[in-house]
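One chain comes next, on its own, written as structure tokens: the form predicted alone.
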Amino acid sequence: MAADPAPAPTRSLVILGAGYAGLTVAQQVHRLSRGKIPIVLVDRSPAHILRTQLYEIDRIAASGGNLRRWAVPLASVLEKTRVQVRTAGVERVDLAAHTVQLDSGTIEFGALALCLGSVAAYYGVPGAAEHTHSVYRLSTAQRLATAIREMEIASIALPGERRPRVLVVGGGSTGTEIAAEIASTDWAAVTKPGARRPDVLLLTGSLPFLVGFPPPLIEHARELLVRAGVSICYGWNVTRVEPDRLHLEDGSVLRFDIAVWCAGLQAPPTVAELPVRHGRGGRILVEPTLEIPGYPGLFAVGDVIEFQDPKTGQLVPATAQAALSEARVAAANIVARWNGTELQAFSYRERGAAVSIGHGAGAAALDRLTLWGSPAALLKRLVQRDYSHAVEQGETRRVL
């Protein structure tokens, strides 16, 4: 794809967000340009967070605050590169002026990669943000783990055979993994003897369970979820949340000790407020090259975009696998812009999907092959371990 005329940037490439997309863009641009393009990587955290592993609530609860398993320091990941890491929050992006307002000052950019990820979408449901937990950040996952620890310790004194109740809202992969992990954990071993296993209820809402996944994977996941001790409630959306109960659109009321919101994601306000074309959830509609329309050399990657694959006509999912794939193409195009050479269009190929369903179980689909039980769980663990190792070695181009 021929590049539109645009001056080569004389200032740094600024990458906003050090998640799966942002870190990969930084590593790939540095590699492809042989360190010639100055790069500034901005993130509120000094570590790369392994967000797809934050469903491991029991391990977080048992970690004693040692979160190294889920947070890889950026300084160590990028120590062999010339990438400058800046720890700061992003407040505003001015695409026309080529500036970013941080909570610690303003920086200019010649090229931009917008990789700020996503935040929980509450869809205007009253009380949802105030009275539920989420696991989309390490800090919120840690708060959930602490709350469950406290709930489990308190369960020792519950009267009769009563057990604490956890409601998980959202029947996608995150909600499924969280519900299964909480239900299948031996909380007495994690907290104190006598702690009672919680009743766990997964509310799928009006969307089908694990919508978008291959049907064989869905059926195996559903069976494994029930075996893990999770009850599934289909069909009704949440209309209101109070401190200890939530209301469904059929008028029913469900009490809870803890509620976890996994009902969907949207672009962060910084992205949704940009004066560009947006799709669902405030995501940016980008060019086939992943550039922001009207702004040559400025790219958006990962969860912040809505991208319809020109070859398949399908929307690319907001997954880590897709973000890594997009990041590699965006990095190549950033270097192409810098060199004044041809840009390439992004096209996505799904390599498979895997969902953890509690301890030692999972469901996975690879092309026409479906795995479930311990083989699927092993596959997911191997992919996670391979990615973690690759990040630490600066070799994310080789995974997923």
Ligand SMILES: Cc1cc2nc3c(=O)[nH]c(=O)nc-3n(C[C@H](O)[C@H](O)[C@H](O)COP(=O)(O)OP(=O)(O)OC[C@H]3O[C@@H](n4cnc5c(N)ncnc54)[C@H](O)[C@@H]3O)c2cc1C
The other form holds:
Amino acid sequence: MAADPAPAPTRSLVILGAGYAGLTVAQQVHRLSRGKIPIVLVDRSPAHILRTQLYEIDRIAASGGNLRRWAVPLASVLEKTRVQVRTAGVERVDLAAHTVQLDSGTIEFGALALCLGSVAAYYGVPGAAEHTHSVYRLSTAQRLATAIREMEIASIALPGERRPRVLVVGGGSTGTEIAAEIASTDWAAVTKPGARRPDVLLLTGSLPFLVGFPPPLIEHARELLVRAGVSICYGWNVTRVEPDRLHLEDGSVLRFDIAVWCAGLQAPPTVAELPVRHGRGGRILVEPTLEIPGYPGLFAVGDVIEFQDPKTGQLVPATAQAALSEARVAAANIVARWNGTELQAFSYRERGAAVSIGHGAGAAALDRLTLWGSPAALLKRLVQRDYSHAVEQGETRRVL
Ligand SMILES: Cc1cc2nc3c(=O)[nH]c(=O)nc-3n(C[C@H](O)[C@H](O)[C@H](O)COP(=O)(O)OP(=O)(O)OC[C@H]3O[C@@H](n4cnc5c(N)ncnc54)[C@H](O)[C@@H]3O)c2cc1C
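Can I have the other form now, the form predicted in complex with the named molecule, not the form predicted alone?
In what comes next, the whole complex appears, and the chain from above leads the way.
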């Protein structure tokens, strides 16, 4: 693998984003074309970020800044390939001119894979972006971990029995994982003796709790969450956030020391501003081949797309598992375009979902099998470990 940033041949495949989608596209195209297609992989981070593990906020807080568990250097992942890694921010993509404006210059591409992931969606709620934390990026998860450390150390001096309070907004799997992780951590061990266990409240908003999971499993997840020490507040959306309180639709006001926003995702601005057809949250509506309509040879993969599976009529979820699956088809189609052979249509098969619910507990649904408690936690840990081990070895995985 070459280092930064020799000029790329004009006909290069340029991959924007080295997350689950982008890294897999790079590895698969390199493998399928036997290294013949020149590939430039661009990301603002020099590491592949294991975003699905960013709920491990207690470990991040205790890491002392050693983030290797969540950030695998791209240089080592791709060292046995000829993929060129370029560490740069993507500012603007011109699909018609085949150019990408980076924060450090402009590059041209022959083929493109747009894999820039997603960013928090605040739905225009005033104050939400300014006064809440998020775990969608490693840097923001780190900031949250630092804030919790500080809150916990300050809690030693709180009057009477008062405990610090954390509000988690969003009752999907990210909100559930974060709330449970914060509530079930022994913060006195992570920070200082005497630090008080925080009150953790999960606000599900108007969407059902853990929407998409099988109903019996949702009940088990709810019980586990309460056992982990999380209170759940159903039904009302957040209308406004101030530095130390948030307002709900029913007029109630909830105070907090820390608020975490897990209420949804949308396409990054670079993607939302492209002159193509967009679905919800600015995601790109792609062809069955995962090409951007009107731009043969230019693909979009992962959280940046909205894809309705023609076989099932279902929307493919914005998950790492779906991104890995799409990336394999996009890679095969990039190579097919290169060779002038037939492209294949993408169809998604969900292999299951697992959510961590505090230390040593979880809930998982695999085809007709449901697991909860420690077996689900073990399954989640094994799948995560298998993926990170594969990445360390420069291999790819289908499941996460
Ligand atoms: C806490 C948490 C837990 C999750 N758990 C699961 C799970 O258990 N299973 C599951 O399947 N999914 C899970 N997900 C969802 C999953 O993480 C996403 O669906 C997945 O990351 C999408 O992959 P992607 O490649 O599209 O985007 P990403 O993995 O986010 O990659 C996008 C890449 O683009 C780069 N990038 C973005 N903008 C720019 C720019 N302007 N310039 C340069 N680089 C840029 C980023 O640095 C990043 O490397 C979880 C998400 C979170 C937050």
